[in-house]
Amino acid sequence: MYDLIVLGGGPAGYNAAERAAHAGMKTLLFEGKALGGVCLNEGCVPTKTLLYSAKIYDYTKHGEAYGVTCTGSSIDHAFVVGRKDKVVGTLVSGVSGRLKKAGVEVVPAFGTITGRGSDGFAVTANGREYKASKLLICTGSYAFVPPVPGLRESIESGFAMTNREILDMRTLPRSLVVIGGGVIGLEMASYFNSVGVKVTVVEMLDHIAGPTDGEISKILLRSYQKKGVEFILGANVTAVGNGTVTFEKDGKTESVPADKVLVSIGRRANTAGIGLESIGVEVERGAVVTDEYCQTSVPGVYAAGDVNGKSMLAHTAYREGEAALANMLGGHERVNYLSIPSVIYTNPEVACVGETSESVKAKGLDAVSTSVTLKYSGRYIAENEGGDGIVKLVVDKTHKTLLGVHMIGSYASEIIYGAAMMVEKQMRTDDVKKLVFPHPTVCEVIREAMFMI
């Protein structure tokens, strides 16, 4: 009898099972694939090491501007994705020493929901039943794959990939179309076309980055256009096979060539043959339903991390997993969606936490916002010749209190937190204004858009 179980290794998963090991509770992990999850094994991480190689290769040939001048570099392709295995490998062995560490059992296999009695949870695999008084269910994510004609053979014979299969691809092909220009799309693209590979997007919005705030999108997709990223917005793939992209757009059916095709129009929530049916948990549009507390429709159960369909990034559910488990010891924590940070990892890269321009429109709130170019920052100016990043501010128009900032530029992914402090904490341009950032760095170009405010 265990205290609880854990279905799912990723991020939600592992890190909420070593906390609850560390608190005292007999815990047991599930991971049918390899600990770490999408985000470690075939997501973010993966991506990252790519697009790092791929921003060292930008800079041996666009060099000149600063001075500096290479000739003759290259870039291995095959060796890139063998060191991201590499890194891969690090990591999923330091998230198995953690959890032996601290005393938590896993079990290499998929557990099955199987029901509940007056002594708990009921879970099964391989043939054994296990049981525990709590159960956190962090089975993850999976890319969707729309109901495209040719799409699904497409990918049967390598034509068409997902973000899995394009990350051990070892040769680069001549060109790239992308089905999607969201996170993971754009940052693929990135690498692509920073490789020398012909990139072209195809997205059935009429803008990229999904609900990025509009200003900072736009400025993204003119970066990309200047580098030769093809983008085609307001466009639906009608169907893929024999190297080519068919789509519809402004009433005419066009279509682009390809040697290869990624698929990234979103993932959905891992919850069909768990067994959440055998003991009765709400599931909505295919994601588990969980209240601000991250508890599910049946008392003891939580779910954390991408099957809940909430925020799918890894630093969500890393918060998601350890505010479960602070519930079931008996506290009282809640998630703030509003003030989770996003970014996307291209060059430049994208980062933005809280309310957009947009989402206050919708939502009918009275605030004001105003856009500030990095140039202010005198590092950003030494750093990024012919550079158009920008901050941009969102603020309560009554009570000053920040509801939002959206970067793009240099460093914009690691300064984001500072400004998810500010708006978790309901921080008033006032308060900023007292604050000291040090000089000189692009960071500080947020407390000079707060007297412009």
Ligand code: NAI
Contents of the next structure:
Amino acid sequence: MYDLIVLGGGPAGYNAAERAAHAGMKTLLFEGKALGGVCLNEGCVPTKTLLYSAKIYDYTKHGEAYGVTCTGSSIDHAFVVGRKDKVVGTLVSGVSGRLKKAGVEVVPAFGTITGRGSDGFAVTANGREYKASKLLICTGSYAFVPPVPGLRESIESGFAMTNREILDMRTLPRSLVVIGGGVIGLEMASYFNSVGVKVTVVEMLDHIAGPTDGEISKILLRSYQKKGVEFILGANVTAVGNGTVTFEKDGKTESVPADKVLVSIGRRANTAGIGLESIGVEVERGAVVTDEYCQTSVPGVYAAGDVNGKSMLAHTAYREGEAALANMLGGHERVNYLSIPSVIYTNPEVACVGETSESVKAKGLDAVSTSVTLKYSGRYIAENEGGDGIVKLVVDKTHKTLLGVHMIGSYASEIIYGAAMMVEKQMRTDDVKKLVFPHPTVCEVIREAMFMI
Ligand code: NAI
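Previous: the form predicted alone; requested now: the form predicted in complex with the named molecule:
Expanding to the full complex; the earlier chain stays at the top.
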């Protein structure tokens, strides 16, 4: 009998399991694939490894503006993928070591919930039954493959890929068509464009980067068009196969040739086949329903991470897992989704937290916003010839409380946590003005922007 059974060893599950064991709970974790989940094995970490190699390669190609000439540089894609495997291996064994040290028991199998008795919830794997008084569901998500004619067959033949297969592709295609200009599509477009592949992004909406602030989305689009990425916006893909992607745009059917295709049009929660129905956990549109305390419809059963379909970010998963654990232990912790930052690791980077100009309008909030060029930063100018990055603030009109901060430009991914704290703590512009930021840095433009709104 365990105090807690965790289903899924991704960021939500492994982190919560480790912390639960530290809190004294007898904890069992089921992971049927690889510890670390999508984030470590086929998502965040592998992508960042590839993008870092691309960044170094970009420096060698574009050093002239900084007085650096580098001739004969090249990138070895197979080596980059090999290094990615090494980085992933290091981190996965790190997770395994941490769980072991904490005393978490790990079962390397998919667990299925089979019911609830007076002695707790039952989970089975490989013909054996395990019981616990609390359950934490962290089964993650999978890449959505829409029912587009030819797409499934194309994935089977290797012509089309999801985020998983593309990270293991060892030879570079001449051209790549990316279906979906969201986070995965843009990060992959960034890498393959940098390493010399002809990239075309086909996106259904009239803009890229989904709910990202409109002004920032436009700057990113412009920057990628300048680098040679082609964007076909407002296009709905209707067929994939025979070396082409066919789409409808403005009532016309057109097609674009491709060596390879990446499908990145969103993810869906993994809720099928884990036995949720055996204990009556409510599922809506394929995702486990949770409240802001990460509690499901069944007392004693919590869910964290992509499986609840709320924010699908690894750092949200960590926080949800921790909140769920605190609440199992009698706490009353909520997850504040509004102050969770998000990052797109393109070059330039995009990082955002809180409300956008568009979202405040939609919610009818009385807010004002201002965009400030990153050229207010000496460091930005020194390091970014021709850079057009910005910081944008969204502020409550009456109280001058910070509602959102959005950035495009260097270091944005590392800076945004500070802005997230300001939003979380509902700081006012006058509060931030009184803080001292280091100089010369790019982040000091956030402070400067407080004087302009
Ligand atoms: P996404 O939701 O970010 O973007 C999907 C895009 O595909 C949207 O722009 C949508 O309009 C478009 N689309 C949908 N159907 C289409 C069609 N038939 N034809 C053309 N375009 C179509 O999904 P994505 O990029 O697959 O990422 C999945 C999840 O992974 C996201 O929730 C994201 O937050 C997470 N993720 C986060 C990362 C990060 O934090 N840096 C990195 C990678 C993934």
